[in-house]
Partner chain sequence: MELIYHTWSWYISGFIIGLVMLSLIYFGKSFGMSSNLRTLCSIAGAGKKVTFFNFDWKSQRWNLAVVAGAMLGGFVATHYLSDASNVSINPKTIAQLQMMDIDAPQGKLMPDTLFSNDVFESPKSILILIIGGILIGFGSRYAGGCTSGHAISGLSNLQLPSLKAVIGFFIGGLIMAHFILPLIV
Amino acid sequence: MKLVKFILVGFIFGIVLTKSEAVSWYRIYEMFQFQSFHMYGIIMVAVLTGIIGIQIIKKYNLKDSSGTPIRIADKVPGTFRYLVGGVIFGLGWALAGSCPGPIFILIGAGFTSVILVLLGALIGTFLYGVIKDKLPH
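Can you show the single chain from that sequence in the form predicted on its own?
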């Protein structure tokens, strides 16, 4: 039964992203050209929602679906690595025209060329796993 809940939430998330045009290549293009506030607004709402959600989890000591208390570890200080990671992520996002979340939505909507983007994301993740111990963390 838990699996059905997660699938339902995934469908709702996909519908919201599609209806808000967050999966639109044109909206992403406008964002990287600084021609529209649309995507920045969506990102800011997501960040604000995340901040509020984390504070609620911490304040009320909420538990996950298995009953285990949710523990959120403090971030390790390190501005440089976050800047480099953000730039690499942003470049990939700009080149592909899609961030990782909407990849599955776009494939589900019938845009089969996005399968190449998914393969690129998987290869990039694999390569990071291979070299992560050699990177300065």
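For comparison with the form predicted on its own, kindly provide the form predicted in complex with the partner chain.
Next up is only this chain, free of partner chains and other molecules.
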């Protein structure tokens, strides 16, 4: 089964996000109040680990598990969509206290009410799909 390794990666992701409490509404609120270093530390170390890993991948032209050379696509250049989309996302992140990963993790953990956040997120995604061609990017 090709999917097993992805389930395993997801499983580790779900455990570490729960045990680091990055899924907690409280931790997100505390972060935005600048009253703890915890969340900033998590993001910084994750990014630092990622930067070092990706630099190694690029320097040694490493291949992925199927033997294809790893190529990481650059993000499309721009400013407006990233800032405005980002602000809209941030408003929701601090209101519901969870981003897309934690939404799924919390539902798995048994927080039934978070299904409402997922429902909203699906509506929001759908809305974007409907009006995307009318939006400045």
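Residue numbers count along the first chain shown, from 1. All values reported here derive from a predicted model rather than from experimental measurement. For clarity, a rigid core is taken as the largest C-alpha set superposing within 1.5 Å between two forms.
Which of the following, 107, 38, 63, 94, is found at a hinge in the chain, given the rigid-part motion between these two forms? Between the two rigid parts, the hinge is at 38.
Should the larger rigid part be superposed on its C-alpha atoms, how many degrees would the smaller part be seen to turn between these two forms? Rigid-body rotation of the smaller part between these two forms: 12 degrees.
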